[in-house]
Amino acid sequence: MLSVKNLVTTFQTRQGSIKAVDNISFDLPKGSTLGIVGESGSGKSVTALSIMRLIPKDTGKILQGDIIFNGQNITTLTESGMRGMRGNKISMIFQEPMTSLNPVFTVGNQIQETLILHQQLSLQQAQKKAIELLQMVGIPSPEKRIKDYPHHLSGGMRQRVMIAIALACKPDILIADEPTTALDVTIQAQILDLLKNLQKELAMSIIMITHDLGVVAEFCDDVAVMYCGKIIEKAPIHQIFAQPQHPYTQGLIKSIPTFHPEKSHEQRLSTIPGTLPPFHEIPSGCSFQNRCQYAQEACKGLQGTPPLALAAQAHWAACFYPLHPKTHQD
């Protein structure tokens, strides 16, 4: 369904120019869900927004490599040829909904346009779909919250508005960024059974960002993991967490917290030393160098930047001392 090779997104600093995303690869089939992890600031949502052709043009470009879509290269598309797919065969629930919906606008009138403008629905036909979409993602009272404008309505409803809004067109791939931040819990199980049941009913594919692993174990096939910009780790779900082979992955599974009632009161949660390096300072050699327990002397740049290679069956860690490494990737 989509194939992404060796993609570079760079971005123009006070410091020079930065890899936002730096030489990334990644396959999404038909129907599956993969799941992007990383701290803020690695790259997730950039890789997103590269994907949907959204990089600000005055300060950011998508420098090298491929989107296949469906066997057509999304970076050789026109503008205009881009805005037919975005949104119809390729959309986006953006990370936060406040900012994403337009305030002057009712919640119907954002939904309708989509309509409008991907299937030529009338302004009559458009309404009705609209309504049927907000009752499919679980809105009481349709008819009248078409007519209500975004601060109406509470973080959870406006979620899904931009799942409605993403979903009008049926596309066959939904990037969801973080769909799920700022909700409560209860709210987000509601939004990722809502995800799943659409998912089965539309046969879509799914490239689900966040930095939640919890979400990432419930909802994912597939996960990659990012860091400073590349991927670092990428394997099925069941085997990132049963034998995570890289460092960084390690630690963030580790940190996610867990709940012993007769231990509770000893228990300190793990942490990742240090923070993720600003994009002009990554070191040379492994980008995790300095955070890394295990980090030795070829991590510092004497055998260059560690290629992501096969840990074991489908497994794939940038990293020179992974568990079981075999294989370099193309």
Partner chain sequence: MDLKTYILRRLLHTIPIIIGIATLIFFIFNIVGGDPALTLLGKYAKAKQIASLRHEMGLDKSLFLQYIDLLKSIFTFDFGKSWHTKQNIITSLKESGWISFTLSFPPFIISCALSIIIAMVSAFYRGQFLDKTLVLISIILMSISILSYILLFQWFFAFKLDWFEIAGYDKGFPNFISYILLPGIIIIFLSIGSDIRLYRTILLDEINQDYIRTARAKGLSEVSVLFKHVLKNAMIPIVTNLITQLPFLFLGSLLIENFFAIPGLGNFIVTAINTSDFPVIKAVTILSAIVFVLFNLLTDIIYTILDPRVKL
The other form holds:
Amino acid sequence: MLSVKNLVTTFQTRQGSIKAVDNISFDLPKGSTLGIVGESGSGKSVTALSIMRLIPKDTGKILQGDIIFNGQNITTLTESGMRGMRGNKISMIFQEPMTSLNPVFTVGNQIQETLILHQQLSLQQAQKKAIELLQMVGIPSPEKRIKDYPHHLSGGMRQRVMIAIALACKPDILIADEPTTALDVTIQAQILDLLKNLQKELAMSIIMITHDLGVVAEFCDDVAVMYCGKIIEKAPIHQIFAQPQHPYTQGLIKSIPTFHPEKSHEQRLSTIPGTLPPFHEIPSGCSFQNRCQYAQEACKGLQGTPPLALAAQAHWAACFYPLHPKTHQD
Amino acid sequence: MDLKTYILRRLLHTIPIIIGIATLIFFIFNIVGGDPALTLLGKYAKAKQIASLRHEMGLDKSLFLQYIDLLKSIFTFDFGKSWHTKQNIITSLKESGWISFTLSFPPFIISCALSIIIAMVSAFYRGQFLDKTLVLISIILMSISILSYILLFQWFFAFKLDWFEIAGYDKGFPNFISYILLPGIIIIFLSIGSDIRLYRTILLDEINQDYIRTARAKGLSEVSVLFKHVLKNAMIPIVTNLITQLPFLFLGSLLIENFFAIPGLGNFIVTAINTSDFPVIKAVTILSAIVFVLFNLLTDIIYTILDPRVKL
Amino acid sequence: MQHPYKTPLWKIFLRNILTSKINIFALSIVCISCLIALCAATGILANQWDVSISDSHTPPSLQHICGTDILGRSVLDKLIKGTEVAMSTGFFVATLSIIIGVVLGVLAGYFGGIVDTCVVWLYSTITSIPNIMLLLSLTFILGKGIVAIYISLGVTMWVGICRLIRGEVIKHKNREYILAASAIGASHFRKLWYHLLPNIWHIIIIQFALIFQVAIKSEVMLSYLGLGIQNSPSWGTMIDEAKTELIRGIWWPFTFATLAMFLIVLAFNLLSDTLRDTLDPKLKKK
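Next up, can you give the form predicted together with the partner chain of this protein, since the form predicted on its own came first?
Below is the whole assembly, all chains and molecules, this chain first.
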């Protein structure tokens, strides 16, 4: 369905050009869900915007790589061809439901806009469809709500409206960029349930971008972990939690708080020391070396950057010393 | 709260401001300003002359009574007569204010329309060569002195090329049009630079908002993003800004009207300055301030109507 | 709370200036003008500006690069003397209005309550009076002369900066780091000086550059109305005199004065733009 190959996206900054996304590849089969996990600034959102071709033109560009969607390379599509994809075949929802809807248009107007644009519906048809869509995303009394402005709705309701807009044209792929981060925990669960049900109903693929491994565990089939613009580990969901290969992934999993009342006084929550290095200060060799407790001489650049290699079956990791190596012969 | 209560409450808020204006003007003219009778008659005037003039102006009253006189004039709209022309000030202001308005309104509209279009172009090509050039041109237009514009345009277009009247005015439609063309063009040049920059900033503010990204993610073209989503949001601050500028249209441009001998309010003020006509300057200052306060109120009301987010 | 700036700002500013040819040009104009103004003030340059050196209205030539005026005085010397007037007008007006604006803005924002109400009332009143009318009333009352011009312009222009500073102080007052400073018992002065000032000085610098050029432009208008600077040549009076000269073909005093003023105003406009890009934390995020 979607396959990204060797994607590099660069941005111009005052310190020079940086690679916000550095040579990443992944596949997204039809109907499946891929989670992209990483700290803020690791390049997850840029990956999403690259697939949408929404990188700000004045500072950023896709330097190389292919994004193949249904056999078509969308990096070479014309701008108007790409517009036919956005919101139609590939949709996106964003982190900030409070600010992602235009405050001066009604909710109905903003849903109808997509329908009129991509499906050439008349205004009446679009209005009818908008009510159906609001019903689909679980908004009560939709025929009243379509006349509301976004500020009349709560954050969770707005995110439902965003989902309605994104799914209006039954896209093949939905990119969800931290869709639940800004919401309350109970609302988060509702939104994730809604997305799961709609995924089955519409048979679409989802790219779920998040920093929350809990969301990934609940929602995704495969996971890609990003660090400093690179994918450092990629595996099916159960494998990554059972046997993480990269020390960074292990650190992320260990830092998920768990609840063991009998042990809480003796067990402290583990953390990863240090912070994500700024893009112009990424060390040569493994970009995680300065924060890694297992780092050795080979990680410091003499043998180059560790490539993303098969560490176990269907389990890729960019580390010279994977934690649970298994070869094919096993 | 409904709109009526809101307007009423805002009207009450303007009262301390209007009293403040009166106090400030009183302070400037009646306390710091010295004796206007002396200024008017010169230092060789006889004591008796001065005394009678002071009486005529009401200056022999106590400061408190003078202050009350001033407050009274605000609410009765009676500012007395000009010392210079001996005419009723309000009548003269109405007449000359209207002339100023007919001079400044058309350029105001043209300048708005032009600068919004140019700002849209600039915002569309943001960060690129065309945008940078347009910004530079607007800064250049802003940096030329108003007097240089007047002199240069009059000398070149009216004197050298003989396209326009050099100066003067003729009352009545359509005679006056030929006289306000050149001053009108100068007014456009004076305001367009800062307008373009202001509108460009407003538009760019909107372009960087999250909901514009949503609009692009829907597959809308950059042109429809700009004309539908950006412009409708940007119109709120733009319209607000336009309405606050309206009172100044009646005030006119002092230099332009004086220079081209157009008998508008600006020219009226210049004459008052040159003849030390205190009551006129006082009246114009107070009245323009009040008009400004009322237009501010109007702006806020229109803002609450335009922006669906604002709740009363 | 993390300190807002990591790299020293003057370094970023200098880099922004030096990477653009237009900004280098603007900065050099300002520096040269300051130098000329200082030389004229100390009498090194143009101390003989009021001496007639040639016939009335001699056009520019190699001998008199900018020609002479009606009394045969050198236009170049008058321009230099005018630079002194313009730069000092800009400097004093900007300084005065910034002092008034910052003091009132900080007091209002920091102490709030009745102080705030009074300051807000004062500036709402002053903004209600059209700038030009207030300026005219003040110059009219204070009389002619350079100090009167400084004061009336300064008193008219502090409102914008006061409003900005007040807003910024209110915004920062309740941030964690100020509350933390209160918690360890810092004095009002210490909180204002060490904690608030670093967060508002970008406004002060940008406004300084803006007011500087507006003051220079306003001086011309006052000159035209006969309320300008007396006894010393200013660009305003030079342009004003041209209203009778231009038609007779005497273009040089007008052209050079216009050009001089255009250059300095342009330079300040460009610099304040760059300053804004560098210093405004709101713009930096984008």
